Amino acid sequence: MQSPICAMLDIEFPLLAFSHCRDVVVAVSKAGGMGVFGAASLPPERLEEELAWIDAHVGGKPYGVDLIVPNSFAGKGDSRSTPPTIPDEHKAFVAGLLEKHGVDDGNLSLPAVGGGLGENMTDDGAAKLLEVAFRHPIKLIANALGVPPPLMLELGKCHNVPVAALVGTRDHALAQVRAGVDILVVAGGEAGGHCGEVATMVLVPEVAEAVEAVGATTPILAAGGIVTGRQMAAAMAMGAHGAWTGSVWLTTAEAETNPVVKEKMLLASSRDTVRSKSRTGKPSRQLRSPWTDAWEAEGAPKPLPMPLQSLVSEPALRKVDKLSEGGHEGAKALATYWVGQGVGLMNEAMGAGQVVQEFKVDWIAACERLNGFIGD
């Protein structure tokens, strides 16, 4: 395809797949798109293992790595070693919510999985992950929150690896262009995980127009609710050069998603998600459940700033996941995960490579349909 994204990343089809699952990354890259491995919560040694596995299985096809290195968060720049204090109100709220659904709240003070999201968002933590990533033949490095740190931009240039950044507003996009980012991932509010308020249908053409107005040629990947080829074609008609997707891979055969949550997603409608700060401290869209409803209810404690809220939510949700997979009914009800509004179109489980092929077929059909409106 004649897209600057294809030329820049050396891929056949400008469909990028963000996933925490290495199997999905490999399957998408081998099918002609590009898998992007989400590494935000992994310690350096785990990241090394995962990327080595991808290298061994991807057959030389291009893939990328995604990190979260925000410009600011609670405790950033604080060199004190004192562990953060979680308010008793939040501890009691979680304990009560779990008890209501028959889940024991004991042993919830476990350390975060891997090196912990908070540690990896510090300058030192991010530098260690970047060092690992650039030891491998990655073809893209992406930052999920804010302008990438100078080190990421410098290493990208040094290794000739494009740097991508997610944006949720026109102003943020222009700030990224000024910083020298190579690819803009323009994510609308329909997206799963961290997202802004502006809808993809509005945000993509708004950013495309703004980038063009300042004379920049930075290519755009549309994101947010895109789970079909026809949506991808529509986004490209509005000024995007391809699509960045995440949710659609969560129900694939290769995905690491909790089977209970996967089944919920396949049955969910586009109305069964909620955008909330209750999981990470920043607005993120997730599958609605009694867990998410409780945090949005009157009288619930206000979510803590990022990354402190994760210390409240993640230990409990990991326990919920484990118990739900064992058949615990209360845990099955509470179980949730990040997913976008496109979940309403995710009704069939299939392999990740098959999803890529479905995107291609649907994209071509959409383009042919549009061409049919043009008279002779």
Second form
2 protein chains.
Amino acid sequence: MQSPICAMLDIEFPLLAFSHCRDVVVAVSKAGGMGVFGAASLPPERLEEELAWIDAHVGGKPYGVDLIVPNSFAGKGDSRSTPPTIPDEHKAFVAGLLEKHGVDDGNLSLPAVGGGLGENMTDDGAAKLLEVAFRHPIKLIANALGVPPPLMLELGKCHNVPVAALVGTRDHALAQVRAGVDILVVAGGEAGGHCGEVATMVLVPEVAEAVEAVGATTPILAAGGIVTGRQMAAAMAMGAHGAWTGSVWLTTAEAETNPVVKEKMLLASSRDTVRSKSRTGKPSRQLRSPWTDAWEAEGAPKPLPMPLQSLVSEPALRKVDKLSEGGHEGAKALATYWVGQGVGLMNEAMGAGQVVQEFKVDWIAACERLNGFIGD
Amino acid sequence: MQSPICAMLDIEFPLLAFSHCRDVVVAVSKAGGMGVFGAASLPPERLEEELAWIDAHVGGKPYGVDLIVPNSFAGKGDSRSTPPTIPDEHKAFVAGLLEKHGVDDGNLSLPAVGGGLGENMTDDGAAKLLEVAFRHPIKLIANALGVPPPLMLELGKCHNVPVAALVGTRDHALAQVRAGVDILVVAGGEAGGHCGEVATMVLVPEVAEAVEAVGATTPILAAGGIVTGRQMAAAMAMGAHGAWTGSVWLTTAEAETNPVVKEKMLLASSRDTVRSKSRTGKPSRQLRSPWTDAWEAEGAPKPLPMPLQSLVSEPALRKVDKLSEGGHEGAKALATYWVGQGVGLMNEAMGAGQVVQEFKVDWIAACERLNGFIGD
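For comparison with the form predicted on its own, kindly provide the form predicted in complex with another copy of the chain.
Next comes the full complex, and the chain you just saw is listed first.
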């Protein structure tokens, strides 16, 4: 396909697949798109293992790595020496919520020091992950939150690896262009995970226009709600050069998504998600469940700032995941995961490579549909 | 253009323009789209005058009328005999908010009985408006909220006038198809005025798929955030057959929009809107201002059910509009109006006919952009 994204990343079809699952990354890259491995919460030694596995299986096809390295966060650079304090109110709320669903709240703890999102979001932790990532033949490095730190941009330039960054507003997009990122991932409010409020249908043309207005040529990947080729084509008609996707891979055969959550996603309509601060401290879109409903209800504790809220939610949700997979009814009800409104269009489980093929076919069909409106 | 919408409405370009301003309706219809006159809050005698004016100026081109006739509302059929009661809390809140901005809260009253949204939303009021509308050569009748009442569907059939209805969810779309509407206006959460939560990028393909799955062929107008031809093309690539627009006409030369608000809209970014119940009692998207901020703030009164909340907000906002046009600083700050996130792309005032031309040019450019991605 004639897209600057294809030229820049040496791929055939400008479809990027964000996934925490190495099998998805490999399958998408082999099918002509690009898998981007989400490594934000992995300890460096696990990232090393995962990338070595990808290298061994991807057959030389290009792939990328995605991190979350914010420029500002609570407890910056200091997560070991002063362990963060979780208010009793939050602890009691989680305990009560779990108890209500028959889930024992004992043994809720994050993995040992050296792993976890909190650790990786310090300067030290992020540097270690970057070091590992750049030891591998990655073809893209992406930052999921805010302007990438200078170290990431520098390493990208040194290794000739394009740096992508997620944005949810026009002004953030322009800040990224000024900072020198190579690819903008423009994510509408319908996206799963961290997202802004402006919808993809408006944000993509708004950013495309703003980038052009400052004389820049930074290519744009549209994100947010995109789970089909017709939506990808729509975004590209509006000024994007490709698509960045996440949700659609969660229900693929290769994905390690909790089977209970996978089933919920296949049944969900586009209305079954909520944008809430309750998981990470920043607004992120996720599948609605009694867990998210409780945090959204009146009287619930105010979510803590990032990364503290993750220390409240993740241990509980990991336990919920584990129990739900074993058939625990209360846990099955509570189980949730990040997903975008596009979940309403995800109705069939298939292989990740097949999803890429479907995107291609659907993209072409959408283009033909559009051409068909033009009279003779 | 080869679209079932063009065939059904006898228009050249499937762009529908909702406007309360008769000049916009006429300009759009004459330029090859279709103007749809928003009559929801007019007394029948005013509607008669307006439609007579349109008939005299539209040169035989097709136009439509849009009403709000809900199937359920507070005080149904009974608005005269039992005047609605506004809680003191709401009155005091509005008085305090106005006072804070130097606006006298005296003389806040709705027009006399026989007009206003509240009256038109009773069965009697709606029937009178329908009667007037069908005395004119309208080519479309649209209902902006819920399944049209049987009377509207029946009159449409009798007069061979297609009936359109706005929907914000897949299930509502299917209910409309079952009820027999002729055109679905599928409105994403980025739309101005009443809107749901699901974004256009997801809702349009979701509804298109669902309509097809039940074996229906009801054509779809995409709405929500669409203010340019490229967005219209995008929606049509995803399964829509045309676009329904509202916001983009508010800043045209013909629009009777409060000039203060018009200027705010031209300067606004896509983030400067809010989806709030504070204006009508149902969620509607509007330009953010200290007025909307106050209603969204903690401790604000809970908006009343439709149509009572309009009795709280409209008199105050009319006064604000009037004072702001006279240069009152506090009123200028408070002034607001319904508008979608597409306001971020509305940066230049132009004539309504010119907007239609720009849509056409931009639609073609978007189609060419999409075709350009396909390699030789």
